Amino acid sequence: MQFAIGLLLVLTLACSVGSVINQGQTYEYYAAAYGERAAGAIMALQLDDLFHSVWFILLSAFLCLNLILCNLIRLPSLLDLMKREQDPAGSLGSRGSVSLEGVGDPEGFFHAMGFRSIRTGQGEEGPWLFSVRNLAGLWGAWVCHLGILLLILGFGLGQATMEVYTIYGLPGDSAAIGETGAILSIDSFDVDLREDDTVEQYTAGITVRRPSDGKEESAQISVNHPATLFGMKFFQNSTGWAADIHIKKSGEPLQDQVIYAGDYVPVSDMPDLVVYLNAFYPDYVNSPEGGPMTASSSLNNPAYLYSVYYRGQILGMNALLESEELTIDDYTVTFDNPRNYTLIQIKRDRFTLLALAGGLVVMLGLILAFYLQEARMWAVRGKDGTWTVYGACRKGGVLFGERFLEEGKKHGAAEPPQKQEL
């Protein structure tokens, strides 16, 4: 038990390392945000992937190593328990923790326990009755340390199995996911704002479709709100700018398609050039600095941040408008019909069931062990017909005490003698 509270605090202090750093970032990206020294030990102690370290993996199968042994070692010590707590000589032989005498009702008071099934027997000091209730309340440490034992392995095999996609596009846009099989085609997309013209939700309309039998299974999904389809979840990630750029060659059309803030475009016919659309502003305005910003969400004034490079050198860099042409020698580049476009992420666990199955077990664990308490009742009746009652309980005695003194009293039982104070 030492030893999984120790593995246990270990795991709980890395879990919160793992929450505060953000995890598969680069060592450039660290080293800005803690400095070169915090940055190298993030990356040697890997814990910019923590969940997938080598010692993370190793305490947690020492963890599920751990609770294995304890439920095998606790086993047949509790097997028998169970048994001696079922038979009825071994209670008999003793006092119990509370009891009363003359009780003349004694099956009404067992009843009024909450003890149903009553045994009932002749012993040497005259006819006896026994009774126990919620044993299975002595297998909630058992059943809960096994439902932590599922969890575990649920969680650990999901995060090492996991498969994650990202796909990204406009409405009417189909893409493969990757080798699962399954094809997915976004419906519709929308971004609702608030009256501050912040951003409230973003909802995607999205249909996947499995070529292999034609089946398909359609979802709405917004933030907060993902969408289970052929065993994928899907989750409505972030949003983004996306437009159309025209590229003329002496004015005569050359290549149209679209293009996505933080993406680039090559030339068709001259691929060393490169057209790279840095941002997108709905608003276009100067900032006070004198720089590129957007004064609302609204399309009143759009304008892209475009860069352009030749052979990896860069040839300028500017805001345009919707408007404008950007000229490159003998091709003329323009932007328009700004959008937003989806991002959405799909993640496939093939071990959920088993953690969800290890969070009900660990419920269950709860239940038995806090509110099935199992407790056991036995009467001796004596030569003038009245009988002597007992009781016992393994956890919460002070109340099963009370109350065992209340009920005792309205079957006929005599006050029990009260302590004197010296």
Second form
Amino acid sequence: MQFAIGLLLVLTLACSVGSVINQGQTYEYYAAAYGERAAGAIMALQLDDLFHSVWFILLSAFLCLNLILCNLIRLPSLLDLMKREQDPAGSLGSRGSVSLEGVGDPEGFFHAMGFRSIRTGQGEEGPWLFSVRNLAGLWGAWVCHLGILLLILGFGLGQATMEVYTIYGLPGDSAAIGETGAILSIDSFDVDLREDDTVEQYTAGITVRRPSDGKEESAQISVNHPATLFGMKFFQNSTGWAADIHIKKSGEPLQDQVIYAGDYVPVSDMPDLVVYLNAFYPDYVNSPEGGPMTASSSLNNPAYLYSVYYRGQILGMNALLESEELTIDDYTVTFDNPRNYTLIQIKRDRFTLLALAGGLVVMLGLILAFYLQEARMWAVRGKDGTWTVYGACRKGGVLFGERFLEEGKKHGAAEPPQKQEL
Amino acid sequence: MSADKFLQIENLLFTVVMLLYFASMILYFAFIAARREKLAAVAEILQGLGFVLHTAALVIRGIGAGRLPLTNQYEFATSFAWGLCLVSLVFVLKYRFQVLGAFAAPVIFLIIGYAAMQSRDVHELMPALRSNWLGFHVSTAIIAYGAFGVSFVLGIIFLMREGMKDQSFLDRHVPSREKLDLIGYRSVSLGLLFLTFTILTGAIWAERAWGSYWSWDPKETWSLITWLIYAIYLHLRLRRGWRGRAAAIFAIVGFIAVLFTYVGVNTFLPGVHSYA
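Next up, the form predicted together with its partner chain in place of the form predicted on its own?
In what comes next, the whole complex appears, and the chain from above leads the way.
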């Protein structure tokens, strides 16, 4: 128990640290944010990627080991306890945690306390009644531990074996999905806007072909509505702007291709010269601070914020309207035909269902532990014909005792309540 | 009736609800100061009336917005206060524990006061939020937070109870330490069950919306931290000597983690839940 509490405390602390330190940054970032010594410590302790660090994975493994051992050790004693709790002989000799004498209607009392199935028998001191309820509740913590174990296993195995691919493009584009042998084609992509210019939904039509057997499957995917094709799950993940870039040399067409915002295009006959599209503004205006911004999502005044590099050195940066052209020596560059591209995430995680099952088992365990509280009642008839009724509840003794006394009085307990030993 | 009209009515109701909760809190204070049971009875009626109107306000906002009112800071804060009020009323009735309402009233008022400081504008939902899972995820979080709020209040009452002289005024209105500890355990149990459901439904939703059911987003991580703190609370209660005072302190610390998960994460650790 102490080890488990210690592990939970360390995990809590580790998660807190991981949430405070910005994950996945470089040494330079941490040095600027926290100073060089702290940055060194962050990198050395793998706090920059804490949740995937060796020591965090080891902690999780220890937690799994602890859960396995805990459940294995408790299994025989739980089975034994189940047997003992169901055996009237174990209870009849004891006085329980609460009792009432002189009960005239013990069966009604049992029923009122939620004990449905009542066993009867004849002992040395006279007839007896016995009932036990919510025995399944004894398994709550055990089931909960099992669920956590399944959850961690499902998550861990999923992380270790998961295949994730990202493909972006425009309608008509096709691309191979990693090493899966399948090809994804983007058939359509629509951005549904509301009247107030906010986005209602992003929807992509996709087709996946498998050249090995010639099969193909199609689907529509949108945010919150992924599709499963050939065992892979396809998500409409993100979007951005793309446009056509036209490069002429000495007035003659040299190059026409698509450029994505955040991407670059090298000039075909001079690869050291690169045009980078920093951002796209569909409804370009100057912000009050003087910088570029867009007034709406509509293509009212398209503008392209570009940078030009030569051998890695920036030559210039500016915003270009569609009616304008950029001249670099013999080259002229223009942009047009802006449209949204889609970014599709493809994922294959064979252990998602295991993790989900783990989560559901945890829920079941918690319900058993919290809401099915094992309790027993038994009664022995005295020589005067009235019954002495006893009760015991593993959890919730005070509340069980209060209710016991209350219901007992309603069912003819003649004697005043005895002092409880809760 | 137009959507604007519904939202105007909700605005009015919200103000009335705030006043009712405030009046209930003052009357509860007066009950403790003046030691008059009648004041507590009136306070309880005002809190109950506030809860009914609060429910109506949430329903009307839902109709006006055309969706569940659970998607921004204002809506979650007012729902959080509603959840706390609901759980505290249920516990007051179930355990016949009137003073719980007196101690819950200031917390409810503080949370609804926080809601009043947030923007009440209704915005259309971004595509990721347009999911049926939203209702399950956020409504279970409201119950969980409400239950943890009650366990926090019970923890404070437990610690105060320790310092009370026998037969003092409050002593007659506050259950025994054993019963307080047990009711606190019950509220943590309810909270933990619903928090687990919140995390589970959030994971299922995240998998559909973002393609990953767990990505260590700060909100996710702090939900896990809260879960771990209450899991430690449950384990500690199994150890001799840790029931009672230590459990009460842990219930208070746990609720601080809940508040950080709700307000602190959005303020200091923005992630994909930044809108929540």
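By rigid core we mean the largest C-alpha set that fits within 1.5 Å across both forms. Positions refer to the first chain, counted from 1. Given the structure is predicted, the values throughout are model-derived calculations rather than measurements.
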D213 C-alpha shift between the two forms of 2 Å or more, rigid core reference: no
